[in-house]
Structure formats: structure tokens, C-alpha cells
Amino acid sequence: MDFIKDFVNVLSAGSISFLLLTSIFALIIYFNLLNGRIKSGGGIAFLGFGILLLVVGIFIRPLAYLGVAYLLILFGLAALGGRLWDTKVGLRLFVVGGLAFGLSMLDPNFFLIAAKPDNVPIVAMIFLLGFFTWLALRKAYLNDSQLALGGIPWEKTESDEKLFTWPDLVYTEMLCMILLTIVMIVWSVVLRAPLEEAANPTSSPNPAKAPWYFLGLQEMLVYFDPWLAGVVLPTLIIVGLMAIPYIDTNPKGNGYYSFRERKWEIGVFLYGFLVLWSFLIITGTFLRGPNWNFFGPYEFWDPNKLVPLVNVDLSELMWVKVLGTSLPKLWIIREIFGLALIGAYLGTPPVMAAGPFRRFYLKMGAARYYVGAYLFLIMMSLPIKMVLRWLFNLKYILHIQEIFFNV
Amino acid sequence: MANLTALKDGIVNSQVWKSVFRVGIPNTNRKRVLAVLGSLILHLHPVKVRRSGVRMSYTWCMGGTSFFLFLVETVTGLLLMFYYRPTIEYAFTDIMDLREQAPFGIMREMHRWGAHAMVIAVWLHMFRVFMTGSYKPPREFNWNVGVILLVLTLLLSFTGYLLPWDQLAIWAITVGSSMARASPGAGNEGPMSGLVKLGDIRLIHAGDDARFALIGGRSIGAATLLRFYVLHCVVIPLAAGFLMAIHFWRVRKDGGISGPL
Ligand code: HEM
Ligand code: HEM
């Protein structure tokens, strides 16, 4: 038991769980695992990567755990294949998840956090997200199998037939409303809304957390300054969502579930929605304790936990550690590496447009291509910054305190 | 039994009943059509709908659930407004009173859990709309109305969070609103804000920046509470209600619930 708890604690550490989720995501989307088979080349590459992690893990324990989790998931998915979308298998997975949660509730540290009244809806959300992701992909899988055989999606068999709103639709709605009312009443009777002591502006709690749906943004503060994490990135999330229908010109998959016809759109959206948004909220809610330090799900929230502050800026890394000189005075020169790096990052879309992505560029047109590409790059800057922080303890790529401009 | 039937006929044929329910029991197709055409339902639904769209497994009922939860929030919120005074002296004690004294006091519970549930329901609804590709033409605009509704839902929940005026409330809002301080160009600690100058005087400081505008002061206080109360109970619900009307209308005008072309 203790071993399993230790295993989970280590795996949930921000950087590791994030890496695991991200690479599994790539595996699933890129290698079409959802259609029940791994292309052999991809499978071998990932197998090799898992084994490499195990070997390195002899020296660095968390990596070994990562490797184990990696191979378990890989083999699990490969063994299940298309059966993952059977109702029975789905049900079993759900039961296993429920049991794991139930057992974890026996752990006092886990219970303390998961049973906080305000966290109860988030626990429910985790299960709902799991269920609906499975449901949507199951329906997509079934439709894809039909389409692959030259058939039509399931929705098409019914979409030309019209039913009377009364009674067919209003009765369904009625049922839905009655169920919801019952759920809301039971929930309200069983669980009291929290109320702490009266507001006291002079004593701040530790940790002080934003409302739960903003905890993903608060978690981003670990990696970015407030002007990015709290203002620019949220704005761009909204802008990005609004831009989706105008960037995505793929006419297929309109009005029915399908994965194969919209692999990349769904891949990017699911990554943003499940990993970058939901998973960060879950991290911020359940795994961040006093001083915003990381705590595994079975760890005690020790307010005195010390985490060494060893993060350095790119400028210091390059000038002092690599070149062995002191930092130049003038910020333009001091930050030259950061500026170059960011310039190169932001310069990829035009280069790609001329080279490998020419096809997309021509198909989408300049406006769509550039807006889409930059939104994507900005979205990916978060995982990139996370990995850099993890590998090099990198604090800022660009640190211009002269105008508060830090990236 | 015969008496009961007679009673029922008596009621259903009375002038009072007929003035309310024009069509009677909708037991024929003609009456089913009329039941929708002649009632409030027409404002929400067409007379006939795609069979695939009626399936719960297609829409997950999440749009309707979001709407229903919004109604729950409106009703419970109105009831709370009878008890609650948005001032620093009373806000917390009013909620205490509500908790200790009000008979059958689950309105606050329902309002709080309903708010959490609504946020989750709106996310799941967006997720469903994405997965069925329902944002594609001709529904681009409605997707955008939806995104604004999502933002309004989050703002509703955020402004409501402050109202109980306990430790949880003010510190959550303190953390949440401190970001505004860093708005580029508009917050006193934001990048480039130092460049907004008149001669030597910085125009953007803690007393007039974006955060000050949001919370009505240099720190969370009486002005913030009143501001959030008005936003929470009047401004945002009205805006959200208005947009929902547009949202539902557009679902209809875009050809009803989406389906394969
Ligand atoms: C017309 C609609 C609404 C009215 C009149 C209203 C009114 C109120 C009032 C008077 C309070 C203070 C009582 C208290 O804190 O317990 C409150 C709290 C709150 N409201 Fe609303 N509200 C409305 C809609 C909403 C919606 C749609 C949401 C969320 C999406 C929401 C989220 C909240 C939250 C999170 C609280 C704090 C709950 C608590 O701790 O008790 N409200 N609302
Ligand atoms: C308060 C929030 C919202 C409410 C009450 C609401 C309500 C609804 C309802 C009742 C429907 C009918 C179909 C269904 O139930 O799925 C619908 C459809 C739709 N909603 Fe929303 N919605 C909200 C937020 C959103 C958001 C956040 C988005 C997207 C970002 C969105 C985009 C759409 C689109 C594109 C449709 C048409 C779907 C189709 O035809 O299949 N809505 N909405």
C-alpha cells in the first residue's frame, strides 16, 4: 500500500504527471490508438522511450516511476485496442476508478482535501470528464468504423426523421429536470455550504486560493508572471475559442461524432481542454498546499515544507554558467539569448509556411494560417516552459525588470 | 370512477382551464403541433425536431442543463436577496442568520452547489458542441455567443464568491483580482505601464489602475462588496439572460440542432 501511495505521490508531481499526460496524448492522437491499433513503428519508438526511462531511472527514481507508468499505459491500451470502447470495458474502467478513489478516501491526508465541501464538485467533475470523454470517443470510434467501410455515421440514419417536440422532446427535458432537481436537493441537504470566520483583511490564509475554476490560471503563475498568466493568456484563451470556427475550415465532421476525419482539431482541443485547463485546475485544487508548494495526493500539507529556490534566468545561465563572464549592464545585450530564442520561436510560422507547411498555408490562406499558428504557439508555450523549468530550473527566458517585461 | 371522469371533463372543459391550456390534452398530431405553436414552448423549440438531436447521447442534455441550473440560480438567488444585505456590517452576519435561523434553509446550499454545477455543465456543453463539430458553418456565430456566455458564467460565479464575506471569500477574490494589477499598460505593475507618463508623473498607479476599477479601491472593501453585489444580482444575470435568448434563437435559425448534412 505504502509503495503504491509513494508511486502515485511521485507521479503526480507537476512536471512528471504533465509529461506523462502530454506524451500519452501524442501517442494516442498521432498513432491513432483510438481506432484500436498502433502503427508498429510508433509502438516501437514509444516502447524504446519507456525502456530508456527505466534505465535512466536507476539513477533518478522519479524517471523509473515515469517509465513504469508509461509502459503500463502503453501495454494496457495496446492490449485493449478497440475493445476500450465496449460498454462493458468502459463500465469496468469506471468501477476501477471509483474503487481507487474510494480506497484513497481511507487515507487521512487524501480525505482531508477531497472531502472539503468546495472540492466535492471537482471530484465529481473528474469523473464526469472521464465519462464524457470516453462517451464522445466511443461514438466517434463507432462512426469511424462505419465510415471506413464506406457507410454513413449513425446520426445520419436518424437525422432526416423528425419527431414531434411534444411529447418526445419535452418529456425528455422533463425527466432531465426532475432528475436534476432531485440531485440538487439531495446534494444541498447532505452537504452544507462552507462558511469560515468573518473576513479579516489582516490575516491571510496559507495557501490563499482563487475560486476553483481559476486555479488553472493560478497554477500558471508558477511558470509565468501575472501579466501573462493572469491577463494575456486568459484573454487569448477566450480569443482562441472564438477563433476556432473561423480557423477550422475542414467541412467534415459537422453534426456527428467522428475522430478520424478531424484528428488534429480534436487532438489540439482535447489537449487544451483536458490537460492544460482541467488537469491544471485539478493540480491547483488538490496538489497545491501551503506556500503553493506541491504535495502528492497522500502527502500531509506541511506548512514548513522547504523547497529550495534554485531557479535561474536564461541570461544568467548563458553569460555566467556557460560563458563564465558577468552579466552585461545594457539589457539589450544581457537578454540577447532570450530575445533570439523567442524570435526564433515566433519566427517558425513564416518559415514553415515557405517550407513543409506550404500545403496548409495555401489551403487556409494567410490570415487563417498565421492566427492559427500563433494561437497554437502561445498555447504550447506553457508546456514548453514547464519542461524547461523542470530540466534546467529555468525561471525567465527574458527578464527585463526595467519595464517589468518577463517571459 | 365515473365521478372522477366527469370531474376531469368538468375541469378540462371549464372556461378557466381552456383560457390557460388552449388545445386540451395533445393526443392527436394536430393537437401536438398546436400545443407547441400556441404556448411558450414555441419560444424554445420548433414543432418538430431531428430524431438524432433528441437523443440524450447526442447532446448529453448539457445545454438544457446549463439553462436549468441558471434558472435554479435565479430563483434561489432571489430568495437569498430577501435575507442578504451587501454591507460589511451585515453581509457575514446575515449569512450566519440564514444558516442558523431560516427554516428549511437549503437555499444557500442550493445556490452555491448550483453555481459550481453550472460552471461544469457549461464546460461539458462546450465540449459536446466541439466533439460533434457543431461550431462549423452555419453555427460559427452561435459558438461565439456561447463563448461569451461561458465568460459571463465564470464572472457570475466569481462575483458571487465574495458575497458571504468570510475568509474564504475575500482571500479568493484578493488572489483572483490581484492579476489585474499586472495588466500590460493598464495595471500599476504591468509591463509598459511605466511608459504611460505625463512629463515625470506616472499616470498609472495603485489608485487608478485596472485593479482599482475592478474592486473600487486599493484593497477589497465595502466598495468591492457593493460593486460585486450589483454586478452579481443585476448586471450579469440580465446580460446572460439576454444572450441566452439570442443563443436559443440562433439554434433554431441555424437549422435546429446540428446533424450530418
Ligand atoms: C439572477 C440570478 C442571481 C441572483 C439574484 C443571485 C443572488 C445571489 C446572492 C444574494 C448571493 C449572496 C448569498 C450568499 O452568499 O449565500 C449570491 C451568492 C452566490 N452566487 Fe448568486 N445569484 C444569481 C445567479 C448566480 C449564478 C448564475 C451563479 C453562478 C454561475 C451564481 C453564483 C453565486 C455564488 C458562487 C455565490 C456565493 C455562494 C455562497 O457562498 O453562499 N449566482 N447570489
Ligand atoms: C450559460 C451557458 C449556455 C447555455 C444555457 C446554453 C444553452 C444551449 C442549449 C439549450 C442548446 C441546445 C442544444 C444542446 O442542449 O446542446 C445550445 C446549443 C449550442 N450551444 Fe450553447 N449554451 C451555453 C453555453 C455555450 C458555450 C460555452 C458554447 C461554446 C463555446 C455554446 C455553443 C453552442 C452551439 C454552437 C450550439 C448549437 C449546437 C448544435 O446545433 O448542435 N453554448 N446551447
The other form holds:
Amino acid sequence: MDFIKDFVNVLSAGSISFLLLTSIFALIIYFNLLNGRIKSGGGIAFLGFGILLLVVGIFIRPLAYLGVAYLLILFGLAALGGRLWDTKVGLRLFVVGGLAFGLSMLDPNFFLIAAKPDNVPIVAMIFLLGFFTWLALRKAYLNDSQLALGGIPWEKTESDEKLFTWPDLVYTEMLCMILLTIVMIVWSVVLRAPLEEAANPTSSPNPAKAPWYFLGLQEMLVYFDPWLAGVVLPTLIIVGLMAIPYIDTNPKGNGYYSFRERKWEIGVFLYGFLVLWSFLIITGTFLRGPNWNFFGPYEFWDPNKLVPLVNVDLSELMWVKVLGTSLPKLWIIREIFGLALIGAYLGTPPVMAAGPFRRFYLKMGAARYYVGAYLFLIMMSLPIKMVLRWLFNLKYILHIQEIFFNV
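I've shown you the form predicted in complex with the partner chain. Could you give me the structure of the form predicted on its own?
Next up is only this chain, free of partner chains and other molecules.
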């Protein structure tokens, strides 16, 4: 049991858990939604990545743990294929997840965090998020299978059915109201309200955490300056959500569940919501402890834990460590590498429009293509910056301290 706990603690580290979650996302899409095979080109590529993790894990031990977990999940998902969306398989997965959570509650460190009144609803939301994501993708897979055989989506078979507001809808709503009232009463009796003492300016909590719905933004502050993490990126998230109906003009998949007809649209959205945003909230809630250090779910939150990190800027990394010289005093020369890197990153949409994404450019038109492409690049800047921080302790790609502009 201790070995399993240590294994999970290693996999829960920020860099490892993010890579594992991203890999699981890609594996589910390929093997379980698109019916890929392990003997195909894509399957061999996924298998090769797992072997690479094991080889590199010889020198970097956490990657060996990641490689083992990755290969186990790969073979499991490849063996299930489309059966992942069967009701019996889904029920078994839910039961296994519930049993694993129940056994984990026997660990005092896990129980202390998961049973905290503030965190109980978040635990419930994790199960609900997993269930409803599975349910939506199940309906999409069944509809895609039906459409591949020349049939029609399941939703169109019930378009002529009508229900009365009374008694059908009102009766259902009344039952939900009664059930929810019972749940809230039991909740209020069993769990103490998460109220704390009056604010004391001489005693700050460690760690000081925002409410759960702001923990994603608080986690982003680790990787970006406040003006980016607290203002620019949240604004662009809202603008991006508003722009989706105008960017996505694909007429297929409207009014019914489907993945194959909207692979890119659904894939990008689910990656941004599940792998990025939900990951940040879960990390900030359960894995960030005193001094904002990473802790595994079965690890004691030691306030004296010290993690020796020396954050460096890209300019310092290139001029001092690579070229072996001092930093130039003129900022435009000092930050030439950061400017070039950001310029190349922002210059990829025109290059991709003339190459592999040519069909998207022709289909969407210039305006929609460039708006969507740059919103996507801004979204992907978050995982890129996270990985750079984890691998190289990179703080800023562009650090112009003379005008307080940092990226």
C-alpha cells in the first residue's frame, strides 16, 4: 500500500500529472473516439512515446513512474476501444473510482484535505465532471456510429415527441427540489460550516488560497505576471467564449451529439476546459500546500518543506549560461532572444495557413482563421510556460524591467 501511495504522490507532481493528463486526453480521442488501433501508425507513435519515457526514466526517476502509468493506461484504453462508452464499463469505472476514493480516505493526510468542508463540494464536482463528460462523449460516439452506417442521430428520433409542462416538467422539478433540500439539510448537519476567525493582519494563513473558482487564476500567477494572469488572460477567455459562435461555422453536429463531425472544435474546447482550467483548479485545491509547494495527495503538508528553485529569465539563460558573457545593458539587445522567440511564436498562423492548415484558412476565411488561431496560441501559451518553468525554472521569456513589461 505504501508503494502505491508513493507511486501516486510522484505522479501528482505538477509536471508529471500535467503530462499524464494530456496523454490520457490524446489516448481517449485516438483509441476510444476515433477507433484507432495500437498496430496503426498513430498507435505505434503513442507506444514509442511510452518507451521513450521509460528510457529517459533511467536517468530521471519520475519519468519512469510516468512511463509505467502511461503504458498501463495506453494498453487499457486500446483494449477497451469503443467499449469505453458501454454503460456497464462506465458503471465499473465509476465504482472503481469510488472504491479508490473510499480507500484513500483511510489515509490521514488524504482525509485531512479531501474532507475539509471547503473541499467537499469540489470532490463532488470532480465526480460529476467526469460522469457528464463521459455521458456526453458516449452519446457522441453512439451517434457517430449511427451516422457511419447511414442512420440519423438519436436526438432527431425524438424531435416529434412533446411533453406537457404540467404534470411532466413540474413534477420532475418538484422531485429534484425535494431531493436537493434533503441533501442540503444532511450536508449542513454533517459538515461544519467552513467559517474561520476574524481576519488578523498579524497572522496570515499558509497557504492563503482564493475561493475555488479563482484558484485557476491564482495558479496562473505562478507562471505569469499579475497583469497577464489576472487581467489579460481572463479577459481573453471571456472574449474567446463570445467569439466561438462567429469563428465556428461548421453546420454539422448542431442539435445533436457528435465528435467526428466536430473533432477540432470539441477537442480544443475539452483540452482547454478539462486539461488546463480544471487541472489548475484541482492542483490549487488539493496539491498546493504551505508556501505554495506541491504535495502529493498522501503527503503530509509540512510547512518547513523547502524546494530549492532558482528561477532564471531567458536572457540570463542565453547570455550568461549558454554564451558565457554578461547581460547587455541595452534592453533591446538583452532581450533579443525573447523578442525573436515571441515573434516566431506569433508568426506561426500565417505559416500554418500556407501549409498544413491551408484547408482551415480556405474554409474559415482570413478574419475567422486569424482570430481563432491567435486565441488558440494564447491558450497554449499557458501549458508552454508551465512546462518551461518545470523543466528549466524559466521565469520570464521577455523581461523588460525598464518599462515593467514581463512575459
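Keep in mind that what you see is a predicted model, and the values were worked out from it rather than measured. Whichever C-alpha set is largest while still superposing within 1.5 Å between the two forms counts as the rigid core. Residue numbers count along the first chain shown, from 1.
Student: Given a superposition on the rigid core, I'd like a yes or no on whether Pro328 shifts its C-alpha by 2 Å or more between these two forms.
Tutor: Pro328: C-alpha displaced by less than 2 Å between these two forms.
Student: Any CA movement of 2 Å or more for Tyr171 between these two forms, core superposed?
Tutor: Yes, its C-alpha moves 2 Å or more.
Student: Would the C-alpha of Ala115 be classed as shifted by 2 Å or more between these two forms after rigid-core alignment?
Tutor: Ala115: C-alpha displaced by less than 2 Å between these two forms.
Student: Superposing on the core, what C-alpha displacement does Pro356 show between these two forms, in angstrom?
Tutor: Its C-alpha shift, to one decimal, is 3.0 Å.
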